[in-house]
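Heads up, the chain below is alone and in the form predicted alone; it's given as structure tokens.
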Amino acid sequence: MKVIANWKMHGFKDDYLHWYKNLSKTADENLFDDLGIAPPFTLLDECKIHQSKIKLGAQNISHLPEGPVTGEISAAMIKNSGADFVILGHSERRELHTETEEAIKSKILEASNHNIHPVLCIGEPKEIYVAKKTEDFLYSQLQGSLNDLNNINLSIAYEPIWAIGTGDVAKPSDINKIHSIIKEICSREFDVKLENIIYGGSVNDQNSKEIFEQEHVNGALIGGASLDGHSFGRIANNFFEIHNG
């Protein structure tokens, strides 16, 4: 998955069918193999029923395989619902649910053990960005989440916290530099196969083309702009115009 729709806590059954129809009107279905959608858990089955080309993902899993943990969803459960990938370590989960790096590492391992592709989110808050300490902050997140894992395939979503849902977007050249640094750190420090590094943070159909033009940007994790099928389709078209045009 290179362009992923993260619906967060939005959407009902009728919304998905409407969204998919609008996406199909805007984007060529031949592009769908590299698209992903992470709806709420309640829509996983609905998404699987209505289409098979777009990769299906979850927004989170438990760090435990099973057990008496009310309200949690296991990797095995989302795999059984047809999920291909899972978003892990999103800043909203870290902040609102106090997720630790150790828990995120356990979730990556759980996902990998059930053949679910982990998409690890990392990103710095505004004060770190202003202080020009982004690289050190991201290194710490990567170290906490990936150290001691062996032979793991994953993707990374770089999402500066100050850009998520704010309308502020990092400069494309800065995004490219950070992605290059993340690749270098992962290849040097960890036993992982990094399939893609994608960018997230107020990406829309207006700014996505310039972001996708950057050498080290392999795609995007889209929040608010992904809720409209036409909008998400235009972003997908921008990606494939750059990479397959």
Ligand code: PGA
Given for the second form:
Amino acid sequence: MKVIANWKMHGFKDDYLHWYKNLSKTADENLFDDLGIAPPFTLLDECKIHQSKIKLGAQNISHLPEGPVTGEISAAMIKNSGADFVILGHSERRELHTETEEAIKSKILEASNHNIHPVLCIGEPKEIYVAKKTEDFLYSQLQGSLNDLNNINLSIAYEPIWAIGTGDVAKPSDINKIHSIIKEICSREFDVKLENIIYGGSVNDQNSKEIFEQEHVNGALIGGASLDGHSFGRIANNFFEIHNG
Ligand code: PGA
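I've shown you the form predicted alone. Could you give me the structure of the form predicted in complex with this ligand?
So here's everything in the complex, that chain up top.
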């Protein structure tokens, strides 16, 4: 999946159906293979019942396979609820749940072992961006979570923290450059197959076209603008126009 809706902590039963109806009114269902939705855990089953071609994902998993870990959800459990992918290392989790690179690495392994595609999020805070140290920062995030892993198939979401939920989207040409650097680091340093590299941070139906036009942008991870089916559909249309047109 290349264009992913990250619902974060939003959504109740029946919301998916309503969202899907609006999405289908706006975008062509035949093209939904490239779309993904990551609702809260509580809605995975609901989404699965009404399953379409849209890939289903979770927003996190435990770094442990099973056991006495109150409040956690394992890779096997989300697989059992029909998930195809999982978002890992989102900056909100790194920040609010002090998630370490080591834990993220274990989560990538857990996901892979259960045939769930990991979408690893990386991205720099504002002060690093301002100091022009983004490349070093991303390199160390990648080192921390990919070093020592073997033969892993994954996608990466580049999400500058200062762009998430702020309306302050990164410049498309900068996104393109950073994506090409990430690709280069991955192929040089790690035993991973990078399926897609997608951008996240204030993507909406107005700015997505120019972002999707960039050579090294394979898609987007969308928070706020993905909650409304029509809005997500318009972003999907911008993607399809460039990649299937
Ligand atoms: P946003 O969130 O689109 O609301 O900026 C993106 C994300 O956090 O994945």
